[in-house]
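A single chain comes next, written as structure tokens; it is the form predicted on its own.
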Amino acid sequence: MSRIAYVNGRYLPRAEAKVAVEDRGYQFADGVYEVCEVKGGRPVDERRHMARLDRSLKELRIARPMSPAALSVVLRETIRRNRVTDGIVYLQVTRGVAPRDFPFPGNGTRPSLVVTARNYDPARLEQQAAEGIAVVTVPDIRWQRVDIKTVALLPNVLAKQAARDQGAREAWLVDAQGRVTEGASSNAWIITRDGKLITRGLGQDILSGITRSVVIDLVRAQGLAFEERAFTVEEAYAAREAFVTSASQIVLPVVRIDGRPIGNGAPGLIASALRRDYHRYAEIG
């Protein structure tokens, strides 16, 4: 089946879906995006994702492309047309098309909207979770407003490639003080030897992950010890467990950091339990 993309009011076969050469997303990375998990054909945590999208748009002074209700219809129709059961739906909003110039274009410039959706292989993801993943640490060279979910992801691309070059799945970004900020496409967590879950607190130096927020709800509901603070790479090496969270990976145990085994080198009991229980606390549909 040919995959379908929504582009500025039209549902098109992906081979025919195009944006203008002077779209500011292409020229300047002047745009934002969201990725929602799809489970059973329904978007997961759509309300939280749309709230974060609104915040990103406001921070960059980009107009909404359509009302929240209309955008919800587009998301669901794109999921339906692509027959996605378990996968992701991706949406991107840019400032629109205008002659290439750095200042914002005139007020009449309409934002561009692209939505795509695809299935993933749940069995493959569960196998990854059962085995755990390796991460490597790299310097965090991103700009100072990574709390805005922009499409300007070149530092993340370089970090991901560095991870792949070393046989790892994810890169953890490290600030000038030697503390982990987050993953290249995920939030980073450790569990200390005394069983406390730790992830960096919100600020302009990390993205407010939707999956991160659901996991915090889950952790608090289950009465687990939890602290939002920065942790060092050395603390991560010494952790009992580690894991990452994101919409496409949910909770994914980390078993090696920079080639060093974490805990006993296998997925930990707490991370595995959080993955198992995650959708009891997420909003589906």
Contents of the next structure:
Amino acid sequence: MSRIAYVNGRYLPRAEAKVAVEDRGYQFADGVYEVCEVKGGRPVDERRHMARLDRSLKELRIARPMSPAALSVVLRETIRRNRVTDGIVYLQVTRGVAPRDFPFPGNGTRPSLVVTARNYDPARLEQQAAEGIAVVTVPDIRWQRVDIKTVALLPNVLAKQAARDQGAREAWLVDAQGRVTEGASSNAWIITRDGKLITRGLGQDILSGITRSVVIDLVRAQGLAFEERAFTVEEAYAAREAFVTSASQIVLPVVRIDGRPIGNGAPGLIASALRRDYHRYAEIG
Ligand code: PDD
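Please supply the corresponding structure for the form predicted in complex with N-(5'-phosphopyridoxyl)-D-alanine (the preceding block corresponds to the form predicted on its own).
Zooming out: every chain and molecule, the one shown earlier first.
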């Protein structure tokens, strides 16, 4: 749990860390966020996360809360003050505080910035990776710009709860054509019977995952067969392996989809190797 939070210029104990009731993030989900892995006390893939943050802000015409160099200092200071060695750092930028009205507020409104950080439970993560996770499929009912990493995550919350209700850890979201878009908080991958890695191509219908992009670098460097395209739920059921990627989970093998075992029902060799090798390709700052 984050003990100290950075809130608009101050580092505060959690109990005192508060945002205004008229913050547009609270009222309209008018804001964006990033989650970065922390390893050895340092942020992982920070440059790619900051580039994606910049893009999300530009798409929504929210001003940068501070320069990239200053933001980098705040991230590191929040990691340090929370004594995070291996965990995550979370940052959220909203359009700021203004009387509730739908159009953007005037130019005087400053964006709000909150940063928190916490350690993982390493034993729990390793157990998950060793056992693999179950996934359930649910219809993708999100808006049409999920390439922007906004805090408007209600459909993802409902999908995740549907997974939990069925004893699974992740939900795979399925488009109107029966093809998987991505996970509720991860990108979705399969490996076909003939050994080809497949993940959906980038567009407005998935988040451009940072972990996904690093895994693609790794897959290419290792010369593995790889195709960026949508795959159906039926193809996923028939896959040799499946896995998800995200900053908080890195590569996590999927061993069951909708109750059906994937491959032999145990974490796959390729997914496990990608998990093991990931940090040799990631940038640890
Ligand atoms: N989730 N797709 C969705 C919908 C996500 O929410 C995430 C990340 C990803 C993976 O992106 P990345 O590899 O950059 O973490 C894909 C974060 C971890 C979260 O909301 O906690």
